[in-house]
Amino acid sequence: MEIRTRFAPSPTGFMHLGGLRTALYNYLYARKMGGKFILRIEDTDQDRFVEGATEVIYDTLRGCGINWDEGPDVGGPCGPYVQSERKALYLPYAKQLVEKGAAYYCFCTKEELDERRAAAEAKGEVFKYDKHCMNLSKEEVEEKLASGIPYVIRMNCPTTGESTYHDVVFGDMTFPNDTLDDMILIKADGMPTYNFANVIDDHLMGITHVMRGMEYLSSTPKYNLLYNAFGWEIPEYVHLTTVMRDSQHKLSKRDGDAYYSDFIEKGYLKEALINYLALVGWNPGDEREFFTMDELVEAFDIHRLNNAPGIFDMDKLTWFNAEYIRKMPFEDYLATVTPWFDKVLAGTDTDYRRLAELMQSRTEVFNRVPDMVRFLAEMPEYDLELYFNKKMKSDPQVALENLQFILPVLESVPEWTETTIHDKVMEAIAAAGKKNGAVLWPLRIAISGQASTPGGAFEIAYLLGREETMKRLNAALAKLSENA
């Protein structure tokens, strides 16, 4: 049997991390088993459709290396792969169910349903459709249909007994049938509901493994009733736990941690994100943490999926990202970091290549880069407390003396390169019998205004250029003199 999995997103906006992980797991399993991975666009809810969202799905998946064997843009033997283009398929199947007594026409108006819902809520009950239209005779139904009265088609769920099915992750799941509602299969506009189209399409596309979020655990008995009513084989179910921010909170749009695009815009690498996301809810069974996509395919096993919520630890992701950045080929890093340098250094003569050499091992997330290098564009305000350093036995007075000492040395540097600055300064320090740190610490503070910088005094002086370095050094001397 050929394994066939599918990812069936709704084009309602950006790609949620939970959805991306679902796509990833479906892709990994299909590739591991030598099967097919299908992309289907489920756009039956036209009210929630967002223009351009389908392209976002394509771009996100392909950008992450998740390619499909069949889908809207690549075709395949089970198309079309967009549900709205399959609209004519669904009503005949719903009518088959009506004929079998597994579904029925419902003519209740929105107002009537709202009234019954309000009455149930007033009693503290959960509203469930009461099968009112099941009592209509065949003649009454035909008369209403002939009169053009709007209708939906509902499935006829049993009200007694239990429904049980097996899930790869959660084991045997049992639900009382009296909790199942007669969900709508065909809406008043003739479009199928998500739930109904999902079953029809999974069957017609030969889906063998339905891998989706655990929010569908309680709906699955209704899907199985449909499969059984048609006499179709029920697929293998693999329900995935929710991706959580912590043990209590889901990822949220408000906090900017729900969507794939949020992280890309912040400067996380897609390779790091996919690698980490794969481990949120699955483990390889060994100590490995870093995987290429091919290695994930090789290692993936649906029986190692967790049934506890997957915690998306931002600190761990950031650590992953930093490791990936450090392993980037330098030219790739330079190309990636340049736009982030430009945010604060555009228009300056900063040597981006040298700055990138200093920054690559210090970069955790690219959106932090501008603040780390902003001092090169504009000297920040800083407190004289920065000149205190117990290890260097430095304080503002000592700093003043050492900066006065180094000023003429820097003025005498013939060619402003990192090497000549280094050689001239180190030679002068040695000749004067001073300690390196006692001079270099206050010099770096004086020209950067920061306790932590990418590179030391020589690198910073070179990046700033002679004119800016001397300007900042003189300003620091004036500031220290005023407070001496």
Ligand code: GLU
Given for the second form:
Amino acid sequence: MEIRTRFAPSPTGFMHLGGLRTALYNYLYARKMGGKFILRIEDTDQDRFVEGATEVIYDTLRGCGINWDEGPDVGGPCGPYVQSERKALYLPYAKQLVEKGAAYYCFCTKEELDERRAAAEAKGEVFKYDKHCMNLSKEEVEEKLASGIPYVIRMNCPTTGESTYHDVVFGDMTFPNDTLDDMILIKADGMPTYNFANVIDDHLMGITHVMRGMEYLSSTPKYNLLYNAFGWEIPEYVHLTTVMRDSQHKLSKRDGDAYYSDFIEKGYLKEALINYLALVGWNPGDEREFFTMDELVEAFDIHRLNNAPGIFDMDKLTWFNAEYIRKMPFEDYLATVTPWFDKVLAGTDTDYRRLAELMQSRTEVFNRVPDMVRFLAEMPEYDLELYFNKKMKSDPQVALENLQFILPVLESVPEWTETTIHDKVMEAIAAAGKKNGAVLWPLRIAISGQASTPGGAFEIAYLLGREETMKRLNAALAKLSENA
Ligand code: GLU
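Could you present the same protein in the form predicted together with this ligand, rather than the form predicted on its own shown above?
Entire complex below, previous chain first.
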């Protein structure tokens, strides 16, 4: 049997990380089993239509290397793959269910329902449709239909007993039938509800494994009743736990940590994100942590999906990201970091190539880059305290002396390259019998204003250029002599 999985997002305009992980697992499983991965757009809720939202889905998935075998833009034997384009197909199925007694027409108006809901709530009950229209005779129904009264079609759920099904991740799931509501299958506008279209399409598209968020665990008994009413085979269910920020909180839009785009904008690499996301909710059964997409396909196993919530640990992601950045080919790193340099260094003649060499191993997330290199564009305010360094045998007095000593040496550097700066300074230090640290520490502070910098004094002097280096050095001397 061919394994067929699907990702069935509603186009909201954003790709939630939980959704992306669902897509990933569906893709991995289909690839692993030599099956097919299908993309289906569930847009029956036209009120929530968002312009450009399907493009966000396509771009995100493709960008991450999650390619579908059948879907809206690539076609396939079960198309169309956009539910709104399948609209005409659902009503006949709902009518079949009416014939079988598994569904019924409902003519209750919104006002009537609101009234009954309010009454139930006043009694502290949860309102569930009360099967009011189930009691209409066939003739009454015919008459109302003929006179054009708006209707919906509801499913007829049992009210006693219980329903059980098996889930690959959660095991046997049992729900009392009186918790099931007679949900709407066809809305007044003739559109199917998400719940109905989802079942019809999973069947028509030959989906063998339904892998989706665990929020659908409790609706699944209703879906199974529909499958049974039609006499269709029920797919395997693989419900995935929610991706959480910590044990209490979901990833949230408000915290800017819910959407794929949030992370890309911050400067996370999609390869790192996918690698880490795969491990939030699944484990390979060994210590491996780094996976290419092909390696994930190879290692993936639905029986190793966790049934405890997946905690999306930002620090861990950042660690993955730093590792991926370190391994980037240099030219790719340079191209990626350039716009981040530009944010603070545009208009300076900083040697980006050299700066990138110094920055690559220090970059954890690209959005931290501007703050790390801003000092090259603008000398920051700094505290004289920075000149104290026990290990380097530096303090403000030493700094004053040694900077006075090094100023003419730097002035005498012929062509301003890292090598010439290095050689001249080191020669002078050796000839004077000084300690390297006691000169180089204050020099780096004087020209960067920071205790930690990408590269040392020579690299920074080179990047700043002769003129700026001398200007900063003179300013430091003035600052030191004023305060010493
Ligand atoms: N359209 C549903 C969603 O976006 C899909 C649920 C399912 O995969 O069955 O949550």
